[in-house]
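Single chain ahead, written as structure tokens, the form predicted alone.
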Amino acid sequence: MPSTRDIRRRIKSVKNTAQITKAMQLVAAAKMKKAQDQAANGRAYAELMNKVLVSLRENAEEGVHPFFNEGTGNKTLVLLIASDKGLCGALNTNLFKALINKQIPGEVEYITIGKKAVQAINRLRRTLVADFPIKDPARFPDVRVVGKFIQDKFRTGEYKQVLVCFNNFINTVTISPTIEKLLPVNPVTLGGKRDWVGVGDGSAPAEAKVDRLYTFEPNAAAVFDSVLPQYVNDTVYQMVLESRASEHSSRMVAMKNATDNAKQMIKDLSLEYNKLRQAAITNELLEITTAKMALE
């Protein structure tokens, strides 16, 4: 049975413990606002490109651009993108299970942004391809050196596809891990889903068509040699932003149950404490009666 000082320093154990959780949740609730703004202010237009683009791709000529057309190799490319650090709850873990989980046919070799999705594809023994530390906040430039090589590897015609494995941010408490399929061009889902998806392929709601004549200045393989590689760059973008913002969510919850926790434990200690302090003086007590008592 332990003894009171025993409970008193597990009692300052813990407290501590607290006041440390109990900071990382209010960082990581200030990070987490400005990672959500960012996130939420670029979905209008990453989902209007992809809108539109999805579009197009139904209805352009076969060989107007490599990114309409799945690749002549059997290899598949996947970008997965973790966190950097732990502390975050299950978000990394049920990332990796939903892409082990998930059945791709052929060869796959991986790109990887984020110390722990590195860690994971090691500990897989799976095919690295390359590595991009993103520091946070993601910026836009740094991001886009990522796109140009999955550009530049898809165009080598060894790809059949591209995927991009990342943590959907749904709001606070729901992140969806999330495989979608970047090249070639095909809808993509982000904060959830949408009422868009299916456009050209009759599946969409009549609402979310869009118009499909367009006109092309100088001509449409022009267009797209300037167009598709934005498009590329701003949806990893986007997925990273998405991810960082799912990062700080979910470190913020566990931290926020952490805190909570410690301060239950904190209580149940006390009251273990209280009664062995109280045990401990009825205890002398009788010690003192019995003593009193013999001597009369």
Contents of the next structure:
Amino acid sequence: MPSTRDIRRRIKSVKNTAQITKAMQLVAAAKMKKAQDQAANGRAYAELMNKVLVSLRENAEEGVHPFFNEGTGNKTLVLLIASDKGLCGALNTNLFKALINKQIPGEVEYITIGKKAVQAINRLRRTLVADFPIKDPARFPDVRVVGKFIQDKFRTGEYKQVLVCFNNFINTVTISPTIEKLLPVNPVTLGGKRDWVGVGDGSAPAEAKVDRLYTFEPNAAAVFDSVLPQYVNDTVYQMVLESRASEHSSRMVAMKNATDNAKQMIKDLSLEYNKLRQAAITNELLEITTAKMALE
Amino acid sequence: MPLKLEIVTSEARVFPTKDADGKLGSGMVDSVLLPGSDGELGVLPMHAPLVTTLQPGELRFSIGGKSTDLAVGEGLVEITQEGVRVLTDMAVDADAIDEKAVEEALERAKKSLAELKPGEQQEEVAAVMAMIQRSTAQLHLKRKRRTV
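Got the form predicted alone; could you also share the form predicted in complex with its partner chain?
Every component of the complex follows; first up is the chain already shown.
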């Protein structure tokens, strides 16, 4: 049976933990607001860009730009975006699970963003070709480097496709681990919704299927040359933003749960402590009364 | 039949704007005038499908005879018979341009361009050049409006 002193000590330690998790919750909440706004602001642009390019892909002539077709090689390049820090619930675990469950045929190589992603790839003994540290909050020039690297890799033709595995931010409590095909140009899901369903799954809305013969000014190659690299960079950036928003939301929720649990524990321990104290007092009183009665 | 116009920048949706209830406007306009890669481009309903890159300059659209000017940056334009989609890195309403701030930004950009060595940091040079073009486009629009 624990003594009152033991319980007092435990209460104190739990209180300290609660204080720390509470502080982390507040920090995460502040960062979350910013990250969510950032992700939400860029979403319209990335979605529309994707929509336009996917519709152009149908009309583009064969071989007008390498980003519209699969490479000749059999390899797959996967960009894995995870967080730098832990203590954010099952966020990263769920993401890695989704990646493992997705059976990608052929040889797979990985690019990572975030320390947790590097650790996971090393633990799984997969091939890591590059790791990019990206600060928080994410800045576009940092991400552009990643986009450039992916484009250079894809242009070699060794890779059949480029996939991105990231946490899609839907709302503060719902985050869905998502794997999307970045290259060749494909419809992607951002913010949990695919604004327009693509050609591949045959569910494109009727109006989008109308064959439009676009005129390109000055010509198709020039337009795609200037737009597609930008598209890759923007999309990767948006995916990083979604991941960051997910990370901070997830951490906020995890820390809130931790704080709540600690508070409950303090309550339970205090109850036990008070019971013990009462019992001790009753015991003492009994002893005093019995001693007095024995004397009389 | 009006045209449906959509203008989106990497930061926000510029047009159609949301009304007080947070509902998106219809985005219907009568005509759009925009700076394409091969010169100015006037778009009316039932225009032939066209895709072009957007150059920094002025974009004007009119609704019921009332026209609005925007300064735009580089980007992509998709024109179909039903509408126009503009994707750009900047779109500022003429009234929202702060001339002094833009001038300062232009100065800064020119200064940093002089410091950068061409050929060495291509990406930075390109970014600064884009900044200069954007600022110039804003200034042009603002000054033109004043002289009218």
